[in-house]
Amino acid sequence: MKIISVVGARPQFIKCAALSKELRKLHHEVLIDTGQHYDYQLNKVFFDELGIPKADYHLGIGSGTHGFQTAEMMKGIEQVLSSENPELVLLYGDTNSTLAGALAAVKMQIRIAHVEAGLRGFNRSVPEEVNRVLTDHCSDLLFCPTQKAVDNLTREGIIDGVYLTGDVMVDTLADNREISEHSKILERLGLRKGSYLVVTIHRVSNTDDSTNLEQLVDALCELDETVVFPVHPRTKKVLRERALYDRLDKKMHLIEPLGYLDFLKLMSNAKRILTDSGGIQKEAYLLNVPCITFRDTTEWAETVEDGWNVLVGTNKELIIENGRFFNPQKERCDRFGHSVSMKIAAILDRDI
């Protein structure tokens, strides 16, 4: 069976590297890289770290406004959908390259599997939620990481084709962990093991309304901890076109985004996690770490209930309380399964 695989982000490519793995045992995979992600620290040196097969096609499509960024993905996608005639395009998560894939597909009747299907933060003016509801309304194979995600399709009046699989990123942690621990991104920062916070903002939500953006930086420069903050392109030109940047730059470590590798050392040592990032909280989760979110709503609810992630918004009395004192008082539990890749490609090979 031919699959085209759509990535193009960050979290995608790490979903991509377990499974991906798991259907070439028995499939043709095409994979697409929409270039969403086109820095070398967000794109390439994640295939490079991960082993993710060399992408067949790079549409090249950069950043844009949500509509141009959309609009072109689904342009190039169409025309590879159209030389290539494959039987299933799969999509991961729930960035714009997601639903130009799915948009793409639906309307060439092509059939499409969805992973990390039914998440639902309940707030549509955030663009990736919208893009997840419709991506799952187009969707033929859903596959979820959780019971929560199977029961808010099953709200929403999507059933045929639901599975409860896990969490691909399980996989993929679970391949790196032991490799991480050899990366030596502590002794190049100076850190000791439990004695740090790692910080990642990258949500428009934060990063263009201004007012959100002072305040986290005025939180962030109170919180009188030691803080090691990988900062992402984009974040970086507003912090500096608004004079924010050197203010955080007195106060803690700014260094440029991290492979997979080194961030999964990084975050795996840390005392605390600072992030609006739906992928950081649940691998946060996942390595035992408490998480403070930047965010009113999440998608990973289940590590709020669980009391390993607090939405704090950008609230700077609850940043900086939290920041300095938050420590879960319950054990985790095991949300998000096992051998997740291997399920999915045995429930592709049956259904397909």
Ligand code: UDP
The other form holds:
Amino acid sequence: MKIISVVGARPQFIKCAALSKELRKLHHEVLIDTGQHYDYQLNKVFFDELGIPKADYHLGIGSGTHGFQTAEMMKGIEQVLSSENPELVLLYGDTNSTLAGALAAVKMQIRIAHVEAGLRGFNRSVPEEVNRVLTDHCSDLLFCPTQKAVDNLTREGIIDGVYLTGDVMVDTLADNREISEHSKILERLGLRKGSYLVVTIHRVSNTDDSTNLEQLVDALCELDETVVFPVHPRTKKVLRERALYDRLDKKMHLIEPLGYLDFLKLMSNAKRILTDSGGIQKEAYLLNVPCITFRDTTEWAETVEDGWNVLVGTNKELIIENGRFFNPQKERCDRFGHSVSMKIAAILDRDI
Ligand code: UD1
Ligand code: UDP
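Mind pulling up the form predicted together with the ligand next to the form predicted on its own we just looked at?
Full assembly next; the chain just shown is listed first.
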């Protein structure tokens, strides 16, 4: 079967690394990179490190407002779909690249498979939530990472084509855990295993709202811990615009975004992770590292229920208290599946 996969942002490259490999054993995959992320450290580094097949189409869309970016992607994807005439379009996650792929395909009556379907944070002010809901409602095959995701879809009346497969990021992590041991990131930064915190921030609510951003910066500056913060370009831009970058730089290792192998090594050996990322909350859980999340809601509620993730929003006291002392008491569970890519590729072979 000819499948067109659409990727474009960092977490999508990481997810497709595992699935592309399995898909290509059984199917003909054509890869579109929308170019939503374009810096080397947000795009090509993952192709180079993770052996992702070269994209067949580079749309080169880049940054812009939601409407502009999504519309430009739709135009580019539609053109490729017209010329390639695939039987299925495969989409990952919840970015604007995902939504653009869903809208372009559904209007051309091409079947859609959504990897990471059914996730809900129940907060429509989060742009990703809108992308998730709309993509799920356009999709024919919905690959859910968790039972909760299946239940969310059931509540919205989506029952046909729903599969509980587990989460593909589990596979990328498993495939690269050992390789990442060779990373020299700890030596480069002069870090001892288990003695530092990792921070990431890139959500709109935390970067574009100046009060929230300042509260986060205040809290991080008062933490009095060794902190490594690979800074997403969105965040770097606003930190510089608001003259907050130098303040943080004096207190911690502010570094460029890392490739997956360095970042995996950094996360695996961290004392705690503080983040607003979706994927990193889950990776922290898989890696046995306590996570403190700069959000009020999460689509990965299992990690919170199991006591390994705590939602602190931008509350300074909670960030400092948990950043210093958060210590999960419960055992983790086997929440996110195994060999997920193989399962998805087999379902596509059987059911389409
Ligand atoms: C996007 C996704 C988000 C995902 C994140 C992963 C949407 C709506 N958001 O957020 O769900 O969690 O990717 O990291 O799709 N920029 C650069 N270089 C790049 C890419 C971006 O400098 O290579 C800067 C630009 O100033 C741009 C800003 O970052 O305007 C935001 O980029 P964008 O892709 O719109 O959203 P993200 O915040 O990266
Ligand atoms: N990641 C990375 N380098 C970094 C920060 C994150 O490789 O400097 C990886 C991380 O391990 C995870 C993914 O990027 O697999 C998460 O992407 P991001 O936080 O940008 O997006 P989200 O998951 O929030 O959509």
